[in-house]
Amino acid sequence: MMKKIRVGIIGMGYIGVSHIEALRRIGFVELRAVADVNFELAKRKAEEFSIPYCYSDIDQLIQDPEIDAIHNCTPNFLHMEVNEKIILAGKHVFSEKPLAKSSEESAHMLQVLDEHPDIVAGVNFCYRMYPLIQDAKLRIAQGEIGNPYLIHGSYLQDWLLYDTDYNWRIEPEYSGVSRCVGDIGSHWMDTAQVLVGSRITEVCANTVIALPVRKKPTTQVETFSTNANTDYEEKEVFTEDYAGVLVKFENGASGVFQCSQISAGRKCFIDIEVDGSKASLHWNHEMGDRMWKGNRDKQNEQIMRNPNLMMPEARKYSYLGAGHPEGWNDAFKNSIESFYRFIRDGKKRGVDQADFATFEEGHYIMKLTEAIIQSGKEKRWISVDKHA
């Protein structure tokens, strides 16, 4: 019987829980460990799930001998030296996005791993992994929609809508240069460039700060929940409520899409369309096991997810039949699943393709991000190395 792989997560805050939750349903992964500065809270889901070992100290999580790769659910600020960490133990990481607070950091990232090249690292772009974008993905590989023109769509959120909503990716000290573009514009980035197989290496934005000055209580707040407290104190604003980027993709594309925290009733609303020489193809979240098809001179269709129909290579990431929807947790598991699939067949960084999204994918990401609040600042039409 094969050995299964051991787990460990640093972060026990919402997005470590969605962790606990994916490793769970993977049968050749065994979750270890778990570790956070607040050891109550650590002990109170190591308890909760059943995990063997709790750590208050980050470092014993990572120097466990027992352990063979670490997830890293920490704040963004923490990301780079947490990330580090993990590599120089020996261990393989995922960490969640986005990879760092700047480019600069994740550069350092990459250079490390070069160090370490048996190490197989993984960043949490998850909506990639949905049964329908990767079988979109290969249709238009395949010349279905014909040559991409148009790639266009957004992520739209209100759980920042008001002065009062407070939390710390408000902050670029703990956040980095972008708020909303980093927090979820980066996860449409990474979907656009997945499905038609092409970076973005333009990009013009406007980016707005609705709210210049909001309330932060004087007691935490956990991500999304709502804010009862009365004691606040006034900070001022300096990461972005919206942004609205138009695009232009290395294989002659162009597109636009637009982010927001601050849009009343939308919860996590992401939509995407792919616009072809021959046929459009349009996913919206929210329907995730649909796809519309647009055609010129017969009838539009909508798809749905059906393992039986679905590319070859999209079906290992569809396992309810079809009318059974399969949703974000399916994604979220999906990415992280790949992940391991990697290391349990021997692959090697930088040699095999990966479905899921590898630190250079996100260090690209950072310096999409970058040039995009840079764009907003200067007005004006920002270049991106594709190389870098």
Ligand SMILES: NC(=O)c1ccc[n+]([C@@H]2O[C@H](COP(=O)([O-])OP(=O)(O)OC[C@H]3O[C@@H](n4cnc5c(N)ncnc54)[C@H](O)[C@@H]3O)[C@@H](O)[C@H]2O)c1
Second form
Amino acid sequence: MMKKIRVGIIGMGYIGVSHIEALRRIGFVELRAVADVNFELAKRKAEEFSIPYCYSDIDQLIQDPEIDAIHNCTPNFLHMEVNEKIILAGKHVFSEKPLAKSSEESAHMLQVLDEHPDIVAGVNFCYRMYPLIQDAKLRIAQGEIGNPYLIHGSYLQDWLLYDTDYNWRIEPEYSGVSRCVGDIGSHWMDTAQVLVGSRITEVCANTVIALPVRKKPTTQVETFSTNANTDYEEKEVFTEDYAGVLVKFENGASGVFQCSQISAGRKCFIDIEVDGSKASLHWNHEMGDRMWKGNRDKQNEQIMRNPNLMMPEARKYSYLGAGHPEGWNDAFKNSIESFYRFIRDGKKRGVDQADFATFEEGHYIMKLTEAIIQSGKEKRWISVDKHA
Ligand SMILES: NC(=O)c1ccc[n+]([C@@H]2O[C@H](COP(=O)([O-])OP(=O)(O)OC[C@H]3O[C@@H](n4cnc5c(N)ncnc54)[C@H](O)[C@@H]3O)[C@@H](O)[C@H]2O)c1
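Next block: the form predicted in complex with this ligand, after the form predicted alone:
Full assembly next; the chain just shown is listed first.
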């Protein structure tokens, strides 16, 4: 029997646990260890999920000779440092997004990777892994909706609506120069680029800090939870709550997206529409098993995720028969599984085509994010250099 790929996870916060659950669904990997600076948390998770080893010191996990690949689920400010350590230890790395705090950091990671051609490196842009996004990508590539003219949509949340809402993401030292664009706009841009098979090359943005002062709790608050009743200190806010962004794609298509963390009632409202010369496709993650096809001269259509009717190459992203809902957990698993299939099949970074997001793609999203912030400040279009 083939040897399983042995895995460790660093960071047991909000997203770390989703990584555990996804890994447990993949038959050819074995979760060996977890680590968190909060050792009590790591221990609790290791016990809950029967994970054999648990560390407070991430270097111990990274140096464990029985581990082949490591997931980095730490906050953004640690992505570069931890990813670099993983690469230098000769292990495959699967990093949470955004890839870094800045494009300087992500460029540095690419340099480090250059010295380690056998290492596979992935970034968890998981929305591209929805079966219907993969299906739509193939439909668009095969000309079903004609020439894509427009790509538009949004990613809206409400978890930072009140000035009492606080998280490390508010502070640039932990989050990076951008908050809303880096955190969720990045997912939209990745999904849009994958859908139309083309990069965004120009941006023009309006970035807004709607709450210039927030109440930072004096005790720690978990991601996506509320803290209205705790003691606080007032903190000036330097990162955007909202961005509205005009975009131009390399293939000539134009579009617009908005991202917000202050839209009451919107939780993870990511939607995207591609309008082509023959038809349009629209998808919303909160109803991820459905896709709308808009026609000019006949009735519009409702497309359901149905492995029997999907584009054949998109079927591998779907598990259940039509009618049994699939969602974020499944797309998330696809993202991680495709990374491990790549390793298992002996594929090489930069040689073989990956369907998960690569570090190169993660770096490009960092450059787009910075261009959006710069555009918001300078109130003008900014071009992004594809090659730098
Ligand atoms: N792909 C997605 O859809 C998705 C969703 C949510 C979060 N994320 C990303 O995941 C990352 C983590 O976000 P989160 O919401 O889970 O944050 P979180 O604050 O809930 O968890 C972060 C964890 O890292 C631990 N940590 C901090 N410093 C550490 C250190 N030096 N060594 C080891 N562990 C350390 C913290 O104790 C905490 O448990 C972020 O980069 C975020 O953008 C991605």
